[in-house]
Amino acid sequence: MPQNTARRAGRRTTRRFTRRDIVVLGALLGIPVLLDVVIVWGPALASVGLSFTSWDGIGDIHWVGGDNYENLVQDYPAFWPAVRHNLLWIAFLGLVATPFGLLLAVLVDRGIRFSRFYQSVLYMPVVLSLAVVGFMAQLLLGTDQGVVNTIIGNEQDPVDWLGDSSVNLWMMMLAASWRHVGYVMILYLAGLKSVDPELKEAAAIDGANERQTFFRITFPTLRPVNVVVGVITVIEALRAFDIVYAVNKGRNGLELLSVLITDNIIGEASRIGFGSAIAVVLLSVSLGFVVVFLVQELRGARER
């Protein structure tokens, strides 16, 4: 009987995949790869080699090797003003926007009153696009009846909040976080309720207060949930085009380098190769950002 059940259980080690399994396989996974390769990676690797060209769409495609970058870092007085909108838009989405996001999912996993209804309310701004968020800012920042400076009575010489660019630039920031706030409370909110609660028993036993419990056995506890939120913040930061766009498209102390590859390639002077090599920047400083992201938090899961 031994024998038999070994030779039972090494043919079923052993049981090779029917022809039909091969095809339902091949069909799974071949097709996400190959519309991930289609619509994402083809066009990634096609915007690095068209940015070492010169073209306009129609023409011939002439070989211009660095001389886009040069023209990028030189000679285009928007490229750096965009870059850093953008990377104040990812620091202040990380440092504001997220931990207030994670303060939100504290207070609601706490069971206050009424959490079922904060919840819904936090997170509904997440259904919205920014394109909806930007036309609602319109409606409260605006100088011609703007909610805002109508509450404060300022219709005779309003602010323009969306018009200088002293201030527009927080006012986008500060929309966006409206909207950013409410998926991080989700995220960690899921994540907290994953925590063991036999830990912060523990922790409440060896005279631990809720703050030293948060910070050394709560907030370690989630890492998955951390590395999640930072890569999502770092592309919300960088992927921000429509809010701006709708406002004032993207200019007057609104650039961005989403909305310099929209105007170069699909604008007016449709500078393809020009576009892409911003494009190739934004690339670069998106996967900088996610990759040192990335190691820092698999190297600290390592060592502990």
Contents of the next structure:
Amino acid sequence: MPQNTARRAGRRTTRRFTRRDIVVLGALLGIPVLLDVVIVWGPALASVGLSFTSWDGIGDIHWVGGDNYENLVQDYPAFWPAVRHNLLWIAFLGLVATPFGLLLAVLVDRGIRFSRFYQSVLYMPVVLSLAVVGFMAQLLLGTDQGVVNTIIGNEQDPVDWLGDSSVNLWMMMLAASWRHVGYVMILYLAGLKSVDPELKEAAAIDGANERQTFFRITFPTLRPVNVVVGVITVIEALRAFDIVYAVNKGRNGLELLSVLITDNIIGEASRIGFGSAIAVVLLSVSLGFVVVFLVQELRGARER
Amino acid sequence: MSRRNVLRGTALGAGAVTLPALLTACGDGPGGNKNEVTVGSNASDAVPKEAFAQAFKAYEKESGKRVEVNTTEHNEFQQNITRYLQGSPDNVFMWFAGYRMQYFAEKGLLVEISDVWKGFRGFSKALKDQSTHDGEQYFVPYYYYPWAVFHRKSLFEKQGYEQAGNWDQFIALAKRMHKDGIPVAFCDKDGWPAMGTFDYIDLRLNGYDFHKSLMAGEEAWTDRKVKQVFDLWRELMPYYQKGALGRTWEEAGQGLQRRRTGMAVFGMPHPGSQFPENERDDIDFFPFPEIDPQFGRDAVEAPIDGFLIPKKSRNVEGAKDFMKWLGTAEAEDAYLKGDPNNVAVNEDADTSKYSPLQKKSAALVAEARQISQFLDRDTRPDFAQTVMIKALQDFIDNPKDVDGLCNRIERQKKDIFSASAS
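Switch from the form predicted on its own, shown above, to the form predicted in complex with the partner chain and output its structure.
Starting with the chain above, the whole complex follows.
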């Protein structure tokens, strides 16, 4: 009985707001909402608006309707490769690098010898920024003076790791994965540590082999971690700007939407309208993934 | 000591440091300090940076004014130039002649300096043209460097190579080099070095006037004349060293220095800064070979760097006084003492201390009937940056599809040049 009244009393106090509560709530909610609008939604909507105009950053802004989008799709040779590379990047990180990180996490979690050592080695690249990874890739893969070509010793017929447009994207995705794998591994390691060992024991008693235990028991209990890793993978893939920019300004086989935006808006070019149109495309691609995740999350929350 | 005291202490300390600075900044009022000229510099490399410092010191000594230099990394300066000019720019800034300058003059971002130009002596008409927009001058040229075919003297002697005068000889020479295992140097990872070769083939094949109007967007890129440029270029491709798209100009310059490659179409500072000092005398060049006798080797690609005053300059008077000095031969001498990779624009400049290479460069430009800048300086920056870099890289990647390439360039050119007209 006393418990009950306490709960009722508690409910009553939360329902009625004093003036001070409202002010505090308003400030606490209002400031983030305002910041969100000013910093996130404002520029995003401005980009959408600008994408229908032509502006060089100095003179007047002209309304050109859908011209920018038409030019983008039909006349801009870098556009479709960039879209393709962006999707390929997501696929590569999602289907190769992330599962590999999971595999390493599982191996390290099983307590193999020197697992601390492996853990720290694999985690090391995570502290580097992608731009630094790009510079390291250049030292390794340079045509004339790169380490790899020096080791292969093919001076007469060097492999152009960074310049050959059929090779360089894969090299860059490998370099980016080098960092991404460590990141994913550390997240999964934390997740694996929190899986209740009793679940595994129960599965073992029921006669499940290791593989079954992993896929039926461990992996599903990792669901919250999976979602986080999924989001991070997509963000990392869409953010893959620094590395290609450090290597060759994201040209010639390394085109990405983010690079095209920079190319058109920043610098002397100042095709702000046109660049905004590309930005809107990138926004739509990202929104696609955000929506998928949100739907997944909400559905999951309802089931729970 | 309590936390509050520490905080109060730091706040007071910070105030003591920043307040005087703020006060002095305010004291000059909106006009800025009349005894100080600020210069926005893109000379971030060690050699030119030091040379400019020496030159500005000479002005400080002569005028009794102070020169305050704000150096920005070269590419970053270029990337931010529009924002820089519209924000709070320095009194004077470094930039380039030709269309690059005209573009900003057209946008009303520059101060016209025809009055300063009236006092100038020693500048040729070609130079004045490069500093002029709409009949008014906006630019003080300072130095230039020609583009040509650079090579090592000693290597040519050892191998018995001879400088090529026309295209056939050029191709024959390239072929021989390739056979000897020392191919022609080529690089375009940075996106611009290949532009020099395109410019020269077009200038030699179609003449300066066509090249200029092509750059201005008045000719169609699908014209047979343009396709011929690419066709000729393709003849040279097999003799280039491999992997051009993964090679920076620095690496290509070092390849030339190590005798791994035989020759390269470059601007003078490119091999110049990659050769150690005691080997610089071994650098030689010949003008880009003749293709059509009608045009001969009349045109020389010689990008000119110099100084301009932004419209938002807060000390136009001081800036103009500084510009007056920058246009003199002594000012150029003061710079070139520290940087042997460029050539003075002023005819009265002291050439006695020039290296043989500088002398040859000066002669090359003096004899030129026309001076072009460089592809990215002769056309709209948005066209050069977003279209031509990729187009030339695509061509290097796949030299066979000239028709498709020219169509793509032409379509984008129309989009860009028409967007500005609307």
